[in-house]
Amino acid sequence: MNFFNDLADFSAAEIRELILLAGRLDKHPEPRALEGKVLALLFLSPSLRTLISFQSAMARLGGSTFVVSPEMSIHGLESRSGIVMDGIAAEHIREAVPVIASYGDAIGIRAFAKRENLEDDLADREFHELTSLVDTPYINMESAINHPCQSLADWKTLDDLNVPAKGGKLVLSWSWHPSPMPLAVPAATLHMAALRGMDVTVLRPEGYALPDALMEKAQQAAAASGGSVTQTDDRASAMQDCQVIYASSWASPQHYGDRKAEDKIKPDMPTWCVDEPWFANASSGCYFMHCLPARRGVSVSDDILDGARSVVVAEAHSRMLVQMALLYQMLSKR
């Protein structure tokens, strides 16, 4: 495996093999599997779980990591092409990224969406520019339009909970957030659940329908795996017999890059804060999932986040396990 950028690059069977490997490494550790190997971690956007889950995964396999972030210890990085560098940034990514990659056996890169131009972010142009600068294996630790490690962990979490693949119903719901958020998590979650073979409903307010390109990609995955994908703003019908609700926040594609315009159409916060009444029509034992961090009392109530429905901590733990499997496949000679 030379790269891990998108679950769409793999078949459902290949993903299941990775998840099985994650389970095996959890039960039967191999603490010297990656002895002498080094993972470079480049964070151009902040992280908690992604950072420490990769560090822990590499350490448990006997390897080591180093972390580079403009906020931590290096000069400001310039990313624009053709720029005269007479401002604050002292180094350009065209030199910095290849150097960073050359010090590791693989590199993980995290770079959020700029949320200025929808077409650019849907094409993941900035991330592709970064990966074009490296010749070592790389892992997408979240880009403008994808978060494959989170989705791999979510797939494992669903398996661990015995949520059915074919016939299982997952609702991907927009939830309130004070800021316009990237499309990466909802896009990756939608595709993951569709590829798994689930019946997926995107629940969102008017003005927040996911772009056609994301829906079409998920629909193709669903067709291949026996699932289905729909969108609605009708909560009662969406939650009918739901087995999992996955809450996420994303910017309005209708007003992408224009926060003032989005604020005018944004619904009231209480209407889109996940709480117990949402589950009135759901199946008994319906789970609540979220990639974290979650805004308490804004995106989800304390009662749900702290209650029996919530599996967010298990999701976060799964991040470390599936990333162990990825690193093992990418760097181990065994």
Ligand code: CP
Contents of the next structure:
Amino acid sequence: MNFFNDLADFSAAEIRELILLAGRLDKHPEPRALEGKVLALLFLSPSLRTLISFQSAMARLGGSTFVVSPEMSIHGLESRSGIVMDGIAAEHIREAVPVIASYGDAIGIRAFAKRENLEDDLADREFHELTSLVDTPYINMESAINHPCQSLADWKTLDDLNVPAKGGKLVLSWSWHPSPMPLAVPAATLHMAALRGMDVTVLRPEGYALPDALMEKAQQAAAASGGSVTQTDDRASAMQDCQVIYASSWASPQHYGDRKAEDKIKPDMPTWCVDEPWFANASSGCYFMHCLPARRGVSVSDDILDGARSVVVAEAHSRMLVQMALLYQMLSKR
Ligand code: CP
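Since we've got the form predicted alone here, give me the form predicted together with this ligand too.
Below is the whole assembly, all chains and molecules, this chain first.
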């Protein structure tokens, strides 16, 4: 495997193999499998789980990591093309990224969406520019439009919870957040659940419909796997018999890059903070998923996060396990 950028680059069978490998490495550790291998971790955006789950995964396989982020004691990083660098930044990513990559056997890169231009973010332009600068294997640790490691972990978590693939009903719900958030997690989750064969409903307020390109990509995955994908603003019908609600916040695609316009259509916070009444007609034992970090009392209530429905910690733990499998496949035979 030379890169891990999008679950869409893999068949459902290949993803299931990775998840099986994650389970095997969990039960039967191989602490020398990646001895001598180095993973470079470039964080152009913040993280808790992604950073330490990759460090832990690599350490458990006998390898090591180093981390670079703009907050560290490095020369300021410039990313704009064609810029005259007479400001604070003393180093351009065009040199910095290949240098960083050259010190590792593989590189993980995180660069959140700029959220200025929807077409640029849907095309993942910045991430493709970054990866075009490296000739080592690379891993998408969340780009403008994808978070494949999160989705791989979420697939494993659904398997571990025995949530059916075919016939399993997952609601991907918009939830409140003070800022316009990236489309990466909803896009990746929608596609993952569709590829897994689930019946997926995107529940969102008016003005927050996911872009056609994301819906069409997920519909193609669903058609191949026997699942289905729809979207609605009708919570009662969406939640009917739902087995999993996956909450996420995203910027209004209708007013992308225009916060003032978005603020005018944004619903009131309490109406889109996930809480127990949402589950009135859901399947009994319906799970609550979220990639974290989650804002308590804003995106989801304390009762839900602290209650039996929540599997958010299990999702985060799965990150480490599936990334072990990913690194093993990418690096053990190199
Ligand atoms: N879910 C996730 O990617 O968490 P971090 O942003 O903390 O890495």
